[in-house]
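One chain comes next, on its own, written as structure tokens: the form predicted on its own.
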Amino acid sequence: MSEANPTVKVADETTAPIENLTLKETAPDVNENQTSSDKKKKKKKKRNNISKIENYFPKGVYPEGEWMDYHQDFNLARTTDEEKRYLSRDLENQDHWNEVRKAAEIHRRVRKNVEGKIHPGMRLTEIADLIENTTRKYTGAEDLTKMEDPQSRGIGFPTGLSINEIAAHFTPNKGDKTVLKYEDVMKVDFGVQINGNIIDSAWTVSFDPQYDNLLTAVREATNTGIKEAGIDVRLTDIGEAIQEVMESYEVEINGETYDVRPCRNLCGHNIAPWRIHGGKSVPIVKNGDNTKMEEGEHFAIETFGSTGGGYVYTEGECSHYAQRDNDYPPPSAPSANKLLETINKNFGTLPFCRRYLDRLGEEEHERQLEYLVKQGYVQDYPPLVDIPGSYTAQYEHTILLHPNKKEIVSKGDDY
């Protein structure tokens, strides 16, 4: 999930392979004497094989990201010295990252799921239940009305599908009728949480390869921001290497050439326990802060290309919200105080949307939605847009920074 970048200054066990867990198909039993036109009749069954993740890993240890060194000169030192560093610091934070593990390994394989299966003329409502039903299977959480701790495992923030000139922080709401079109860009952003570690990961979807370029750009840039980061590593230096990269392509569509820009008031960030933005924004250009990443750490690398301006804008109806941290009292209006509620039980300070709200049954929650909002207890999200007619293309991982070196922990075989 992206975050709104205020600082940027304009000037000028071994790893397992994945598992194909899609339906898979179960031919019915044919008696010899069956004609072809019969067979024909027959139905295939078929069975789904999702389930919780830990039916596949009896023994509660989940595979390891990929691993890479640090290579700033300043680093060298924690590898020579990765024995000691390791065994002292790292093994403390064992079950934390065991626990973001777990998450990746349910992000990979409902990524794996979802592969092939969004196409063309599907509603953005049927992509995003697609996701966020795989994922609610695979953490147990298919009903957050059944169980003791709601945040305790499941979504970590709803589902992005932000379509050409819109960044970020679009889901549909309910009775969106937007279909996906062919000559789309389309951004899937979803997160999944264990005891409120969370995986923020996504990738960009385009069935038009005159778009190809624009995606290379951006996945590109994401793998050096990846690259730069590190211990003792500026903030500012990562963005300066994001922007180089991307700003090296160009992209022809439609017959006329775009330069590929950052979309520069748009970063990556840190990610805290039950808080997908951490305080830290990792910038995807230049811009002159001198916070450095720290041991311990657990970051969301992401950057947006554009072929328009490269500076986003709030517009639109919004659907990603967040309750804020706060002591207020509660709101002196009952039906505001009960949706307050629902949204502290079941999400706490976890983003969510409105479609999660009527799944559990605040189905006419608009009016006190607002209220909250106005009043400063929920944070609303409203879509991240360029200018109109623009494509903009996201990629991201989430990584962690071990004392020796770091995990990309969401890697997958897909990106």
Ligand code: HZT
Given for the second form:
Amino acid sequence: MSEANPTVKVADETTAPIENLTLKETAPDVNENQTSSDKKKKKKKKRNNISKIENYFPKGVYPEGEWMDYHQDFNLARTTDEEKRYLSRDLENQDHWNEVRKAAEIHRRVRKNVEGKIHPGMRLTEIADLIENTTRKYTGAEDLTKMEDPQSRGIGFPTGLSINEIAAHFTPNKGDKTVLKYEDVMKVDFGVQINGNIIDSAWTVSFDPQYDNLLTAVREATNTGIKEAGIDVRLTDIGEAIQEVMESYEVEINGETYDVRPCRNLCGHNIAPWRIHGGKSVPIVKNGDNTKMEEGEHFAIETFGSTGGGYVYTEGECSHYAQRDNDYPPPSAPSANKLLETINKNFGTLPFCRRYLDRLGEEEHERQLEYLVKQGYVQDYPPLVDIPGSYTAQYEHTILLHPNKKEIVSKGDDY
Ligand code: HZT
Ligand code: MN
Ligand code: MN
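Right, the form predicted on its own is done; let's see the coordinates for the form predicted in complex with this ligand.
So here's everything in the complex, that chain up top.
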């Protein structure tokens, strides 16, 4: 196999720099009569200077992600005429790519804003609110009830805050008291969408350096999946490359050594407008799926590594849901029909969580939501969990398969 030769293009320097994202302190007040506790109060008074992303990009052109060449021979061997046709087809998609980049720029700014603030002792509800409220500000979607089209921009899916053996799809429901601990390994997985173009990207937070090899294994496995991706590449081959890298690592935790295993029943996926899962799954082990990636596709490349069995089960209270594509007649029960109308108006087929229903005033939704799941109107996505006591990590990026190069659109200077 030929070596990957990524040509890296740095985001356009002419675009606006990321503003000072640490909360601004008010001007120091020189007052001799001030007590030290008064000063403390003053210092704590911080102003958050975030506004909608359009204010930072008056020209409406958003920075490109990181470009990477395709390395497979069959992607390089294209005639000039073919290349020209591909290029014109890519140009027709410029507005579309720009909207994906806009969502990606918001994703980078949100995570830059929260990365330094996540610390042991924080409640998961605080972390989720911080990420989601920052996303709401940048996207200009602070109050869905005041938007003409609540599905036109905003949160792409619920903020996953999955700790230790929980690999994915945990977000707090109302009343959750979970507090992040120093020893925890937490996957932060959040989404931003502009006109249904979703950015799906995630990283892993840990404070204890003994997990570093686990995180490195998974970060390198995801980067391998990104390098392997390309037009006409078989999904099983991407899984095989990911698996090989992931399994080359081990990690020592509390004096015990563990092999890092891919969670073999978790995968990446393509993304379609307003649909987080477009129908193709990108395995993270060799699975024999000969389906190929295609030109113009939009993929979330994500990998999960574990010190446990490398296999996840659904377990625990569900928080994540999405309306299924359905042309069923409306539910006959009026209360269930009202809830489905709220879901349809505000989220369409985008995933949502129970906290988002609470915010919309649908606070007594439990029974109706369960009914909508039972009747097939709504899909539930319960937490995905490896064996108790195990540790799982995740890294994820969204990529675009342009005609003759790929774009890691969610790439940042953090991961
Ligand atoms: C489902 C519900 C959500 C998609 C992957 C994922 C978070 O495991 C085919 C392949 C958000 C996303 C999803 F609320 N899932 N990416 N980021 N979760 S998935 C899946 O259901 S379906 C992977
Ligand atoms: Mn994700
Ligand atoms: Mn995903």
